[in-house]
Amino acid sequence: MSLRVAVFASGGGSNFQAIAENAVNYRVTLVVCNRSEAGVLGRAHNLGVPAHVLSPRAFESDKLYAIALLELLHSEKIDLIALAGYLCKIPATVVEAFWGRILNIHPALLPRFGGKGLYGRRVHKAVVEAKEAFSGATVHFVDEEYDTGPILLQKKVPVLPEDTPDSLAERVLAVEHQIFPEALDLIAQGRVQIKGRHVIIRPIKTHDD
């Protein structure tokens, strides 16, 4: 049986689509966002996905967003939630809840240009001036600070010495479109393990072991 996976994002929802169109044991089931205009939700109206808003500023208090968030999600009987591009911070009760089954995907190579404040086109520009030779992108498992959970998989993105945030943003989204995917199949697989800080990936079973 397939995992139930909802996505979270708040921006144009190429990162779900990828995720959606490239499921192979795990069925996108739940999108939620936090903005009404999001594009995310026109592609999730164009491939069948039921697509909820909640914003945390439609609750007097983050503890009733935090009810809300789990009550959907157990409505929905989701497995995994994998965040792309949702630029909200997950209540600690939903970590809790869902502590080793959030993903996050990051627009650069982890410990590095991580953290509050650094997202999207930030963190792009962050890289260019600071001349890196190499930028990426990483899918983590979520905990209660930002960008410092895990890392399940990265896969490294050249910095080209013309590039700008917007050009290296188009190439390293091409990756986020692979590896994200990928991620969510190794834990429908049951490949996946996390140890402490650790992501130990399970070799394929074969009918010799």
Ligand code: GRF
Contents of the next structure:
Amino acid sequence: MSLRVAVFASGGGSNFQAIAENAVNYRVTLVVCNRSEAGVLGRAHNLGVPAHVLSPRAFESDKLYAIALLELLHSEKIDLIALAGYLCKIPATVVEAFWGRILNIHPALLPRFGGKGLYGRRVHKAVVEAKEAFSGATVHFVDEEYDTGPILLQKKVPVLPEDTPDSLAERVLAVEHQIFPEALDLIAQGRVQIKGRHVIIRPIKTHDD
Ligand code: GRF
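Show the same protein again, this time as the form predicted together with this ligand rather than the form predicted on its own.
Complete assembly follows, chain above in first position.
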């Protein structure tokens, strides 16, 4: 039985689309979005994935927002959550309930160029200004902080001398679209184990094993 994945997104949703279209051992069965005008909603509609708009601002307290999220995730029997450009913090009770089952994509090589306030174009601007030779993308498990959870997959992208934040963002985004479905598939195959701050990826079992 394939795992049921919820994608949380606030923006255009190109990662949502890559995750949904490249699913092998999992299925994207839900989109959660905090903005009713976000591009991801159109993409979800086109791919026939049910989407819910749930803004933390619509709730009287963080606690009520967390309860609503948990109710939705449980009623949709969600196994895994993929944060794909989701600009709201996930409440601690949700992180706890889904510990080891929430992944985030970050458009840089964590632990560098991550943390509160470093998202989207700001990340690429910081990388270009620091004259880094490489940037890249990281898929990591989510903990209670920003961008600090155990890292599952990373892929490098060279920074070219003529790069602007936008040109770098475009090449990093293409890599995000590769590694996010790959990471979800590794989990769906049962090959991923978290040990403290580290992640172990088991090799594929063959008939000779
Ligand atoms: C991506 O760059 C992702 O790394 C970041 O937000 C962006 C989302 O892009 N967290 P999209 O909405 O998936 O197109």
